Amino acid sequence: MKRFTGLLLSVLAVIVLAVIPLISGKASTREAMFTILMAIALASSLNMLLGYTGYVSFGHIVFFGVGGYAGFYTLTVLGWNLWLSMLVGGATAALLAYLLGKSILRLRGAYFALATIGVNEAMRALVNNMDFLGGPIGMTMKFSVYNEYGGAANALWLVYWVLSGIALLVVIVSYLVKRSKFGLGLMAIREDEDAAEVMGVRAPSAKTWSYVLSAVFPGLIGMLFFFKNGNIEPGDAFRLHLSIELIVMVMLGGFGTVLGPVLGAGVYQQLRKLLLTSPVFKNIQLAVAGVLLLLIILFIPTGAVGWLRRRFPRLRRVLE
């Protein structure tokens, strides 16, 4: 039972957060929980690359944007329903990750990190110049589209529950990957890629499929997010600072663990809320995030979960 404790804690945390709006009955609470659950899902998906392989992606939000644009286009222009558009968003993000994985994953360390930034900025510039995607002003959805889902109010709740399900699924998939032979290979790459290849791990293939798996969920979430907003723009779809914040969340909670990204996302979102509502710190939120990342790397590089596991050995079988 102890080997499942980390998973159970993560699942329980997601479920508790998801049901809070039902208890409060307030739309503002639902929106706050939506933001936290989205952060948990995105951070956990990034962890399947950063945490398990050690490859730091500063442009992981590109899959959020690409999935959002692909799904939004099929929904608004082609007239497909939400579910098919979500699948298109996830599949497009996965395809892009596969193609990128075959090239930039040959790079290591800082070179890979810089390449991911370049990919995100290049994709934003590309979409910005595509007239059929609305160019710099993006695309807007007709309000009548919500009627198919019971009106705008019901559609917002529908999106919330679908996102909650995705967040739960990401956590479970993250656990299953970590416990699998595939996950062990990824963690061997993280520790020493050359040694892992000598031991029989097919590093290029394993890294590529890890990249693909970590991209699918942001693609799905991107479509949901922009369906909820009713419009999509290049600036909102490819927010580089959000990629940096996701790295902070993963590192804060504990990279390479299942519970870490859940904990890190929850704590960081609360900290972000305090910063944005503070007249002193609201304009330097990203600077605070950068300082926080530096402090984590210097003093608790394994994150909160890693520190607890090291400080209290009995928790090693409980927290993962």
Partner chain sequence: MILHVENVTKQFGGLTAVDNVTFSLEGGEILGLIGPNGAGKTTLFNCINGVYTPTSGRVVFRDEDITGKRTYDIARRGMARTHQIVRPLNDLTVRENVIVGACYGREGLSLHAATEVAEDVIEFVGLTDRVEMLAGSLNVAQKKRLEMARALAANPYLLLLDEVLAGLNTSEVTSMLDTIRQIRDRGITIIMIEHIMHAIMNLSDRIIVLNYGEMIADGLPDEVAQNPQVIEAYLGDEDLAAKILEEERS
Second form
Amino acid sequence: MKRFTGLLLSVLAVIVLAVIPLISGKASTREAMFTILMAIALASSLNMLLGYTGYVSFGHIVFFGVGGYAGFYTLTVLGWNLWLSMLVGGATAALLAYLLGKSILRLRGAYFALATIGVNEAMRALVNNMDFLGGPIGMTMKFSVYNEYGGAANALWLVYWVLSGIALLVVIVSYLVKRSKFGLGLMAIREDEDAAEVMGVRAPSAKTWSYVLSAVFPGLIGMLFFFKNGNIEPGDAFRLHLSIELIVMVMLGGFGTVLGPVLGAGVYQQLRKLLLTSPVFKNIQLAVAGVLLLLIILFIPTGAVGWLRRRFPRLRRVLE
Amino acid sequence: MNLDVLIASAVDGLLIGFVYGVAAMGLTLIFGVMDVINLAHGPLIAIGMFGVYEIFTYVGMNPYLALIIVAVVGLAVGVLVYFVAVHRVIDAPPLSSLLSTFSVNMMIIGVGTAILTTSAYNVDFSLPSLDTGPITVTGTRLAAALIAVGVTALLYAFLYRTRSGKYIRAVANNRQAAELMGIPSTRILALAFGIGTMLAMTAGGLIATILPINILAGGTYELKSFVIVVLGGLGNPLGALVGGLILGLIEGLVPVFMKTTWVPVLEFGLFILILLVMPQGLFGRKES
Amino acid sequence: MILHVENVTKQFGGLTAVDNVTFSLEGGEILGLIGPNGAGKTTLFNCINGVYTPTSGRVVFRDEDITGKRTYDIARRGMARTHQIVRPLNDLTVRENVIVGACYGREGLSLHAATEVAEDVIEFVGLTDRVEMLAGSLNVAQKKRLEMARALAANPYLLLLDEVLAGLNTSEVTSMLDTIRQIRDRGITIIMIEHIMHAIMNLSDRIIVLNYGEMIADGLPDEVAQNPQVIEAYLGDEDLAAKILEEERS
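Having seen the form predicted on its own, I'd like the form predicted together with the partner chain now, please.
Full complex below, order starting with the chain above.
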């Protein structure tokens, strides 16, 4: 049990957030929690690449989009059920990550970051041209599909619980990786890739697997999200700004920690909601986020959790 | 395949390619001098676009004269952005400057969208077209290309003929050594960033004279700039110009053969390909 | 024979950094590698442990041709190395740094086993009281010890030490020399690049001298110290030449 104290806070946070809608029973609360939990799951996934391995992926949202499209296609066009489609989404994203891992992970630093942007944009432009995926208009799901899952209302609750489960899973996996030999190897790569290789870390394959791991969950979640949405189009699926927001969440909370992305995502989403509902800040929500990001980068680059860990070394065991 | 159509498309593409080149030069200069990828590049281009639009529409000044004002403002804005977002993280890991410049991007877009919304605007200005028999070239497009060439020449004159320019090249080459020789690196870095921004905004202004503009279009040109900069070689201004021409050519010619929507696929495909196969670009990076 | 370097040459464009170097190394030896600055010593190390692939020639480690293999493959075969300019994993603790060495070295230990090995090695190099500190916060001497601990934790057959004594004061040097002797006594073969003459002359069983990439001497410390070619190579550095001649006289 002692081994898992660091995991406690994160798991607790996710569980608490997940059950809030149960208490209020309202669909609006559920939707709000859905957004937060999704952000937590996506940010935590990204953290495994960004925070542990140190590779900055600016276009990470591509896995969300690719998974979404793949799953949506099998669901609506091929008529497969939701679960299978979700797996297809995850698998497709993982496959893309594996292929990319073999190619663009060779690049370092800024070159890699730019390449990930290129990949996202190329994918969006490609999908835009694929008529079998609906082209620029995208695909729409027949409302009747919800009936297979007990009707629309039921389906939305179902999706919510599945997402909560995935968020919990991501957090746990994140923790397990961090405490594993594999995770240590990743962090060695982050600190000094060449030195890590001299010590025997097989960097190319380690990086690829961390990339795949960071892509699988967005793939699953993408499918879920667009199923809930009822339709999918290139603009929604490959929104670069969402990618960047994920990075902000990870940096805000503290990269390389398990709690960091959870905290960062939660706080950021709340902030966003606050800004969107405030008449003063509504239109400049992005600008405020920008100021926030700048302040973090300039003054607390290790994020909230990072700062807390340095300030209170005794709490390190709990703030993992 | 009509040869005239082909030539006309190619020429159109090349002309705007010059303008793309100027934009990309700003990005590559900043990278070459301080190893920072300016993710605020797009919004800065957009400010240039709207600068010319606003001055033209509300003051009634000739857009090409407005361009000069925009350029000067660009220099000032660049220096400001440098001190606010870049200076403190200049020696930090690359992620820091990527995120700090991106935060400036977010700020500009956020405020810009609030003020201007995302609708398109048009600079209603035209010059007589040039008719060279088989092809007709829009006057404004030709003017933009000529100005772009002029700006490039000025940039090179500055870098190679003035003292500040030499300082910039020295700092780009080896900042520590330059400091040891008494070059005030902070001022030079700020100046370089300012010039990079000036180029971006000037390009934006030029684009405004040719095409409709909106606040988010900056993002599109930013992405194009990335492709160009990688194509031409990060840190090489001349490479950026050539890269711009190549991209312009692709944009001009591809729609003749296939749907316009394939252009971005080709652009980004090329981008990734170059990063993998020839990351130093066509002209390689300056030795550090 | 634990290592055999055969006609290894490394060229960078027009520059020949290592020129046709050949030597062998028996298990349990301490081999000193000396030469003026820029002679190609670190480059030779890089060719041996896989950072560079030699332009020509072979490197045979424990009867296996490892020429051109990647650093991580060579590390797993039991070769470890320290760097001239230390490379600590800054944001990881001292313990974590050493565990990496133990996990990914010759033995490929599990995290649990590696943690135990790490404790031992950290004690051996004398960093026990800093075990929870972040590697980035250590001073130079401590970072050098950390670098050594990481290499040792991998339980290598062969250890390449690149100027471990540079930047240390006199007492730190003496201390480090003791440690190196203890490492040899554990059965680990060592190649050392060093500039501190008295140290390397005393410690090494054999010495190799490089100058402009070429090997100009290979023999016992006394022989090498009297070798006119060696002295000439160092004449540019008067102090060093004087020291060598003085050592020889006394």
